[in-house]
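Only one chain comes next, encoded as structure tokens, the form predicted on its own.
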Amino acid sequence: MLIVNSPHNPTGLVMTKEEIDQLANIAKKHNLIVLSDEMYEKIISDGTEHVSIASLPGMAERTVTVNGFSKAYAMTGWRIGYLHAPSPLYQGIFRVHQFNTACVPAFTQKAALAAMERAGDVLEYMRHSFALRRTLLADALSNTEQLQVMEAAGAFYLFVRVHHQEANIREFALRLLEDTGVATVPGTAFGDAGEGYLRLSYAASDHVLLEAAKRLVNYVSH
């Protein structure tokens, strides 16, 4: 199985059409099933295009597309999502699902339906707000050479390279929390390649983001 996540958590990367094409070719060449996590597909800025790998020729019959309402519709914690898969895979997916989750609560289903039917303008407003906050936070973090922000066009995270004196990024993140009250996620929570990076969420108010950035910049600069 090939697992694809675009827009990407934790980096905010959105894969290009060319990159998705290359992954599709690999999947077809080696007869792989693809699990495509597209949870952040509606949270993209800068006119960047989201391409679902299942939409490419020969891929719908081998792709399981996973999505949900937590991110785009601010329903985090309600745990309602959906997937689309080739018919031969449904039996196995259903067997796993029915012994983990009995059913989605009725009120959550109604909220999801309302979001799909009436949240278009709100979604656009939220997408615009996230783009502004991303720029706000990135600019605030640029006040020191100790922090290097990766470019991001999707989701609501910044992946930031940190130059620090701790043994590893997890120790730094814990010390940062203890000393400044700024909560971050160490990059190693997503794998060894995340060493040296922090994931910062900008799903917060401008005031909170600027204060957090100020504390982080001051912390790494002294």
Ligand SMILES: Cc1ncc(COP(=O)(O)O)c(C=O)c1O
Given for the second form:
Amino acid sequence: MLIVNSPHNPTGLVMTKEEIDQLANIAKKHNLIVLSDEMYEKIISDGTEHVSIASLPGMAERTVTVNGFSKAYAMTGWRIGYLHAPSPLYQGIFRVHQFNTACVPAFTQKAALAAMERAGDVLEYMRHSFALRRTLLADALSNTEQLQVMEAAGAFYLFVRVHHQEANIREFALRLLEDTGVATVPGTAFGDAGEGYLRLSYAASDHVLLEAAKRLVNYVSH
Ligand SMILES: Cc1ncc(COP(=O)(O)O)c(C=O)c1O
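For the form predicted together with this ligand instead of the form predicted on its own, what are the coordinates?
To see the whole picture, the full complex is given below, headed by that same chain.
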């Protein structure tokens, strides 16, 4: 199985149509099932296109697309998501789901329906706010050479390369939290390739982001 996640947690990267095309070709060539996690599809910068891999020719029959309400509708606590899968796979998924949770509670389904039917303008407002916050935070971190912010166009994360004196990025993140109160996620929480990086979430208000950025910049500059 090939697992695809765009827009991406933890980097905020959004894959281009060309990149998704290339992944689709690999999946077809090697007869792979694709799991496409599109949780952040609605949280994306102006002018950036989200491409669903299942929409490409010959892909719907080998792709499981998963999505949910946690991010775009800020409904993390409601625990509701959805998927689209080709029927042979769906039968197995259904069996597991049925005996794990039986079904999503009715009031949660109603809340999700209300979100879908009525979120319209709010969704657009949030999408725009996240885009502004992304720039706000990236700019606030840009005035020190100790931090390098990876370019991001989606989700609500920045992945930042940090030059520091600690043994590893986990130690740095713990010290940063203890000394400054700024909570981040060390890149290694997502795998070894994350060494040297911090994930910053900008799902917070502007003044909180600016204060956190000030403390982080201060911390790495001394
Ligand atoms: C890419 C991605 N997929 C799925 C999830 C899980 O979302 P949920 O709250 O619906 O379990 C997350 C949560 O952080 C995520 O980042």
